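Taking the form predicted alone, here's one chain by itself in structure tokens.
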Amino acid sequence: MVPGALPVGQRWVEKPVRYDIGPVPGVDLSGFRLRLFGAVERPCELSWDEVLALPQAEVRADFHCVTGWSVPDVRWEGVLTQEIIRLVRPHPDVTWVIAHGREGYTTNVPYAAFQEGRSLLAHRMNGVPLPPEHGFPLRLVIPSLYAWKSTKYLEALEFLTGLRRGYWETRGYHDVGDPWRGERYRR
């Protein structure tokens, strides 16, 4: 696919560059558990093979990186939000995720954002497993913020009535993080 416009500040490159927070602790499936709590009906716990058990779907989106690289056409696979919001059923004044991940990352994403039809959870990346480097076994992704928001190693999503600030963001990220807007930091 030929890459379509950018944001301003972006260029194309051929795949994400790797960026963590500090070393990532290994994850064996057969104790891997998602964990769906906070403001929400049904709170719960999802193990590997219910997380694949749920309807599957395939989102292909530019991948947009706040440090200014952006990969084009993307191929993620996995489980769309929608279907995490119909089985934990939040309340309605639900205005933020947080999500969690192995290594203690942390990001807000805007409920608005994590309810768009191409946000998913993530297990394949390009029509393979998705691999350690780019959050195994489990990542958020949401294609229309920057990529801090896609919180690799995915082990926890947390649904708030109010702000809550993660990693990033504490650090003066901008809380949403839109690229068409510029959104990287606040002001």
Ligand SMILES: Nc1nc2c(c(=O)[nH]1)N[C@H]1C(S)=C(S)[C@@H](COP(=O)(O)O)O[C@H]1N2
Contents of the next structure:
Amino acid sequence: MVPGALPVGQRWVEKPVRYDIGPVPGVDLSGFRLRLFGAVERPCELSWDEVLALPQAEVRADFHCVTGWSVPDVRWEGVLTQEIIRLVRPHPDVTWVIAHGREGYTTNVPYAAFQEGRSLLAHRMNGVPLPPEHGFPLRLVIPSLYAWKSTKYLEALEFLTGLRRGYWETRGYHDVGDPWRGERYRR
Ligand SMILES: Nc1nc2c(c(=O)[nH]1)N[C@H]1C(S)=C(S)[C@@H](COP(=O)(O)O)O[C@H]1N2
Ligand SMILES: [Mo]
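Write the structure block of the form predicted in complex with this ligand for the protein whose form predicted alone appears above.
Next comes the full complex, and the chain you just saw is listed first.
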């Protein structure tokens, strides 16, 4: 990616615009579970405390929405996807990850983008706990792809050895979604 540059068709805005496909059920942290399953050696379920006990990192990244807005320099804090990979050991033939949101949202993320060094499961945004509208308590953040790949209200990651499409991809959005290539829709 080119830091600080603006992909074609984008304009800078100050704050992310909230996008949700529907109402989101509430959650309390004592009942929170993150399910990691599919084509992995060690499927598991993490409680909130177990998520926080994993090594933590900070990533600053521009956030590009397919509808044309981009927010510069968002500061995310949480667990790098690299740590998740170390934990569950995906099978060598994994090619996609489906990220499941609490309200039923899904998106398919190419494994190549999922495992990038700046991809993370964020629980803080710009120095505060993730606000409810931006995915409390946990969201996936894939800085190299359009924002619809960054599933909010994250409750499961499913590792796949073949393509299965998520909510927007089923409706014609691109499987990869690289803003630097303008990958908005499938042709
Ligand atoms: N769970 C969930 N995650 C989601 C969505 C959603 O509807 N549900 N919308 C996606 C879309 S289309 C965008 S552009 C971004 C918007 O992030 P924001 O609401 O934090 O601005 O979240 C993505 N993640
Ligand atoms: Mo979006």
